[in-house]
Amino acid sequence: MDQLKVRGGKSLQGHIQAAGAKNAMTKLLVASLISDRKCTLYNVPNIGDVEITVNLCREIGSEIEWDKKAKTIQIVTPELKTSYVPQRYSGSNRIPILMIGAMLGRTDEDIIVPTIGGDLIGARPVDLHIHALQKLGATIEYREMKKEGAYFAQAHEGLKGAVIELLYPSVGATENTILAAVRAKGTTLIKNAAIEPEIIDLILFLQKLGANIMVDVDRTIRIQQAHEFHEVEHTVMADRNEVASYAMAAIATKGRVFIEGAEHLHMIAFLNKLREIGGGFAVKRNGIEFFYESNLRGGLHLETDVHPGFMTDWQQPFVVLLTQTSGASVIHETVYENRFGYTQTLKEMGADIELFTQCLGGKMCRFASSNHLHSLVIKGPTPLKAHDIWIPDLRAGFAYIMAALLASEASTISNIEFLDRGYEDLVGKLSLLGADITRLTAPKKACKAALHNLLIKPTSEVDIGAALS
């Protein structure tokens, strides 16, 4: 098991290229399963979640050529050789459940996919997915299988368009419904849909493929049945999570970093909050430059929300950035109920953070009176000290990288496979910017000791809450 050794105290300076978006790329691979036409994708990130999704698609019959150096993938699925996704993919990521929507219109066979996985950040129930697909005419049930759960789905009578209103604008449920609706007879309306940039990227891809899809201003997405499909060439959007992560690391370390390919339109909510604390940025023709100008100020109130609000994935590194601001700030997490477990390690590194079960925000969220620690107050500026760290999830992982970059001595970071899932060439990019970071293979004894130390903490201090979405 690999570890990272990070010695802090250096400001990040330089120029990097934004990678393709993890949360767009994986869904585009699944969307290609809808037809038997060749799809060519550009700006493909070389990350673990793409590798997993490529293997998933190959399992059911996709022919894939991945040129990692050129960052391109060609995928074509002439036929579904099987509609069974093996149980070994159970918990690997959140993609298997989306394969139901993509395959329902291409097969009369029963579709079997394993339970889903992902980061340990709170419950991500699939009831919204199931309800929407049932409205379109699918039959879906959960069964225990080989000591693991699996979803069984079929639409022997075909899919029919329907009006579907989501109780919450879930990204995954919106994507699954869109994928199924492309082959459903007639017209489908999705009300209260998620409208994240990654969903718009998916819609653009599907329009090239042959779908008629419209997004209305009231969060309604209208999909008409596609009767003919075409070959597609599509460039994956830049990863706004990666852009924000390096932007915050640059400002926190009092540096200056230009991120080529960063898209202004996708970063509006983030840039507004960055400006409120005095972080510098300049939008250029081909990207955005982020820089430290002067002392950062606290007094910030921030609520995470669905797009166009402030992304929940930006929250963890932003907390680390707030440790370097002057004054107290409040963060109210409204998307996931269990996303503050990572803060215990930051407190051990010197951060002044207090958690609350109340909604400390301008509105009451769905976690009000639920006894979840989903608000925090953070005071700064505070110096951070080196620490041995075990990563619990992807975004907390980058927050820890930031904290280690700010610490005075060397930190050791374990369980970095989470970072490999979502950040392309993390060590290479940070090294290019001047960070003192090294990847090394850790002795098994050291990894077991780090895991033991994590597990003996009280459950309120670690992020071992419900994981599945």
Ligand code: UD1
Contents of the next structure:
Amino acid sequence: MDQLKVRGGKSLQGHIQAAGAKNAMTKLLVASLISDRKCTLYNVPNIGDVEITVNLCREIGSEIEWDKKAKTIQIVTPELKTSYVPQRYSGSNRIPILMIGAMLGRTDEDIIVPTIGGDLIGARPVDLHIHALQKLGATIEYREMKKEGAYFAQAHEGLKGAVIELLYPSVGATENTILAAVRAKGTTLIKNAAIEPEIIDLILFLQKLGANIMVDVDRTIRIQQAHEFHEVEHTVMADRNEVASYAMAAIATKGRVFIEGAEHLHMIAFLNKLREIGGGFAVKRNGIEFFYESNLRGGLHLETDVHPGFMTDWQQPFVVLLTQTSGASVIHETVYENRFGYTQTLKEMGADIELFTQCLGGKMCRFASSNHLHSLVIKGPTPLKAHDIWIPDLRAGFAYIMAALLASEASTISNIEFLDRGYEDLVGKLSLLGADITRLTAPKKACKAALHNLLIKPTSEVDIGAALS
Ligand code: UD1
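For the form predicted together with this ligand instead of the form predicted alone, what are the coordinates?
Up next: the whole complex, starting with the chain shown before.
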């Protein structure tokens, strides 16, 4: 498999264009399956997760034209050819489970979504999805099959609007419920719903498609059954994870980067924390410029949270940024219980990080009485040294790229397929900003061996929840 070689010591300078959001785009493709109307999507990111979702939709019956140069996709699904999500898509990302919500109101067949086998299931709960869809009238069963299991879902009696209270404002469960509710009879209320910007983008898309959806101030989303559907034209929102990633890389390397298309509204919590440590930014008419001003300050307390809080996906690169600040800072991860595994490599590179099972900071979270290492204390500044790095998940992957950009020697980074899934033209964009980064293409034989190693990697070393985010 390919690797990246990164020689650090350069500060990032220049101008890049924000890509369309991975976490919105993939859901919009799935949402288009609700009806047989043509949907045209603009600002489509050219990333692995979109490729995977496009292939999956094609198998289900979608006709898709993807003009990668123009960044547009046209998708239309005149009929569902199958409602079986092939096994090979399970585990590649979280899209397959959303197929249930999108297809329930459109087929009388069983929707079959295989799961990845064994221990991994426990680390990737979908209980909130299943419970909400059942409240709408779906019958969903988990059946053991030969090697692994699958969810079998159907709504032969039709879907009916309901009041659903989510125990936790899960992004995926909210999306799945909205998708199903668009075709459910009457009105559906989702209380304690997630209201991430990507969900609002989905709601905008669905409104154009014909749905009536209200977002109340108290995290309640109200969906009325759609009676007719229309063709849709929709521009995908900018990827706030990509924007934050390059912003942190620019400031950590004492550089200055303008990100065209970065949307201020989606970055409020991030910009506040950046300002607290002395990171510079200026919001312009058509994007945001990020720059290093003077010595970065630690002494920060940061808690990840659901929107409008500080997003969990920003946490890993932020930790690398904190290695360059003076003083101690505290991070409390409240969204995923096991999202600090990547810090071991940072410690080997020179970071001063200690992990804790307690909730360090303002409030107790869901993991208060568990044994999960979900708080950390980091002390800086610490120089980082080069390392051979294996990427465990997408956001940790970018954090490692940042760490390698800060080290003076060359680091080799493997398992970069995670980065391909979520970051458009990573090497091209970083090179444009002056980074010394090269992609080493592996011969086919080595690819096979690496794939084998990846598949047999002990699951304890991988945070599956984060790996699939
Ligand atoms: C999405 C994003 C991911 C982001 C996350 C939180 C995509 C493709 N991924 O993931 O980048 O980090 O939101 O902002 O959009 N949970 C349950 N039961 C469930 C569902 C979730 O316990 O049925 C738990 C999860 O284990 C996790 C937490 O809820 O601890 C958050 O998960 P969720 O909000 O559902 O994240 P995703 O939609 O999977």
